[in-house]
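Single chain ahead, by itself, as structure tokens, in the form predicted alone.
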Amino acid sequence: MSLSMGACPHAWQQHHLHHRGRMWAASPAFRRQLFLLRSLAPTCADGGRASSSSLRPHLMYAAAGPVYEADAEAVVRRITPPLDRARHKGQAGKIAIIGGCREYTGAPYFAAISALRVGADLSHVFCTKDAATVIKSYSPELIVHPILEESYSVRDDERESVSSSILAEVIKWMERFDCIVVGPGLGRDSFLMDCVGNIMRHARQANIPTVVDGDGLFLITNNIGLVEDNSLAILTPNVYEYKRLVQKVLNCEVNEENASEQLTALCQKIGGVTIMRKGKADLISDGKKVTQVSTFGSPRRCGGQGDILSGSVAVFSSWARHFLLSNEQPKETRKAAALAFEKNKRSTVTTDIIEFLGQSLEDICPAGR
């Protein structure tokens, strides 16, 4: 029997919130927050996990054992930090991103604003001289760091004492952040290459969650030892970079019939960090447990979606992982892309999503509760 709004207000305002929850359990948004609020901090500041009463089994099995859901507002109330006058800036998050380049500006500046737009306090973005200034002017919100240095721009003799000068400027900075996220408009440049894998390292040393995505995917797939065993990694690659990261790891081609148990595989070699295999259907595994993302955002794949991505789980990695530390009682978002969609339909660029990421957040927790 359906529910009448005017015979009982109640009982349709209950629905209706019952409706928006399985809706909000089955995006995209939810599924990888919910992993991750699972994985990236093994405890609660009580010794236990989650909640297990907020989670159920999804139909799905992988080798590792079944994929799990939760209740939507149990955990939306667990994520986000509380909006109130006691905190401070910089409690919301503090997030960095390692890239940009000459050739490539917008691919950092997506991934930082749209941390901002999520709702991490501050970002920061360390990137080449030449594509500081270009940064910086597609918003006075980004605190802009000129410090990578590519081969042309450094002689040979020079190469080990700008290598150093640019690590000591980032370890200025490393301890301040909640996450860091490596490889948005990084580009392949071997110089810079070398100084981006130093800086990766000092985050491990100092236990500091690091997203990896883009030119970063590269980087590592050389030189897997800069995230292998580090359980505060998360690798986001898409179709062809995950096709790379499983040749150079597992030695074969991927395996569309078991892709949750090579995913898992994958996981389990490299160890310990969480990859989130983008594609038609996302998988998400840190090696124990695998997660599926079928609900599509929006049909227009413009280029830069993976860059909000990228930036949005610096954000959600550093919530979750301080809520499991300090038991805090914070709230969550859902996806812009369908509603970024839903409007512009096939003329959708990134910005359009960007632009809908606060109102995501506000739709589900309203900034007064």
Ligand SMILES: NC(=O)C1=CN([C@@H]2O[C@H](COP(=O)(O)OP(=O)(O)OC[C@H]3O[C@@H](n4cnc5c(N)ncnc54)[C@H](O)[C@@H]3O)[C@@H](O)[C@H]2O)[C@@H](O)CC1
Contents of the next structure:
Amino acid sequence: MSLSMGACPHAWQQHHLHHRGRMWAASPAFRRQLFLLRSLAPTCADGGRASSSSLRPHLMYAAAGPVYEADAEAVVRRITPPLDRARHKGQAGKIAIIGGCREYTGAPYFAAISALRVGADLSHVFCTKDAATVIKSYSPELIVHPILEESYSVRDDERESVSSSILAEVIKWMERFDCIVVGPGLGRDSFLMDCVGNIMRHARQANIPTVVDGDGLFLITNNIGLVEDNSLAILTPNVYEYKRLVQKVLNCEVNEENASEQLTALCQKIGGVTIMRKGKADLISDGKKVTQVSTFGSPRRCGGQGDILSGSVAVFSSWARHFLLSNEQPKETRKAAALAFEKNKRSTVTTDIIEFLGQSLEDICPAGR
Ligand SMILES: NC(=O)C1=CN([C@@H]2O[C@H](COP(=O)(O)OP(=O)(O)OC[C@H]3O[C@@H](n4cnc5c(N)ncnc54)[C@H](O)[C@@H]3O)[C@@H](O)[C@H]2O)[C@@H](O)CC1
Ligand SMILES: Nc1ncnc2c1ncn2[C@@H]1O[C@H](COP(=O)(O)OP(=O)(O)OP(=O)(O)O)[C@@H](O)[C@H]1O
Ligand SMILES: [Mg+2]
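Next up, the form predicted in complex with this ligand in place of the form predicted alone?
Following is the full complex, with the preceding chain placed first.
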């Protein structure tokens, strides 16, 4: 299905933006958009499947083979659903984060709140009991399910029944979600990993798109069958997570000279999945082609920015899916990072970036009046 400009209710905005010329390119609003562009990468991969017109044919690099720079803004503009009065709660996206344990409460919060700030209607978090109250206290906007358990809180003879009841509880909700994000702040407890593996299998059977990040990547690296041949899986590894995946799946070291070929080979070996390799430039592949997003965001590398990305990717990929399925009509995190850095400089933290998500999206795809 083609994502033609004419099909987009915001096409006039795109036209308008293209004609602002150099002044626009130099404007603070344009710079603010740059950060958001990075978070679009998986969406761009999806958009790329739908339309080669979402790729700029003029640019590229990669030591071996062409890599196209994704026109992330155009993709976002096309897939962002209009703020239509006839729409009801949930139609702009229901997202769930599977993550949050004794050590990590920030990561699932960042991912879940970013999904809301990008434009989803409902954002859930499935986490351990220890983490739930903490996460809830960060924000009343989130729906928090304190259902996961770690080994320390489960007796050996209870494991099977606890595992079944965790799965049963998640299954009750699963069908409602447009996308789940597995891993932010999940931790690596063995019992928890087993339970989450079961959740992933169920999500797959139910055809629920799944973004795998953080400790979810640790889980799948050691159980690659969890994502094998799953075209609804998007992996968002950082530099270390990517290294572990390459070592495990391709049985070799990361090769920067042939980055795009290696990424393609990794996708193909796993089969069907889309991988967004985060870094100085984000490289995205579905095993067929490779695109990149290299617009500059922020020089701050504080923890949590990958969580913003995974939550945002969940929303954009569900918008893209709706667009493709219904011919209705996704963008944005490097841009919010740029905005936040402009304001806070070296003291920029993840919460500052989240504050700018809305404005960044607004610059790309205005909500209208
Ligand atoms: N505020 C929070 O709660 C946050 C929690 N986070 C969570 O923390 C958990 C672990 O994520 P990480 O990305 O830290 O996990 P990793 O285990 O991949 O990395 C831990 C750190 O160790 C170092 N490291 C790892 N492998 C290395 C290697 N081969 N060579 C050199 N240095 C290496 C890096 O500095 C890295 O940041 C995840 O669940 C993640 O979601 C992060 O998202 C950051 C924010
Ligand atoms: N060197 C870089 N220059 C510019 N942007 C980067 C760079 N490295 C990563 N990014 C961007 O920062 C965001 C987070 O990537 P990062 O590699 O820090 O993820 P992460 O380690 O998973 O983060 P988290 O701390 O949330 O787990 C992504 O949007 C990525 O595109
Ligand atoms: Mg991470």
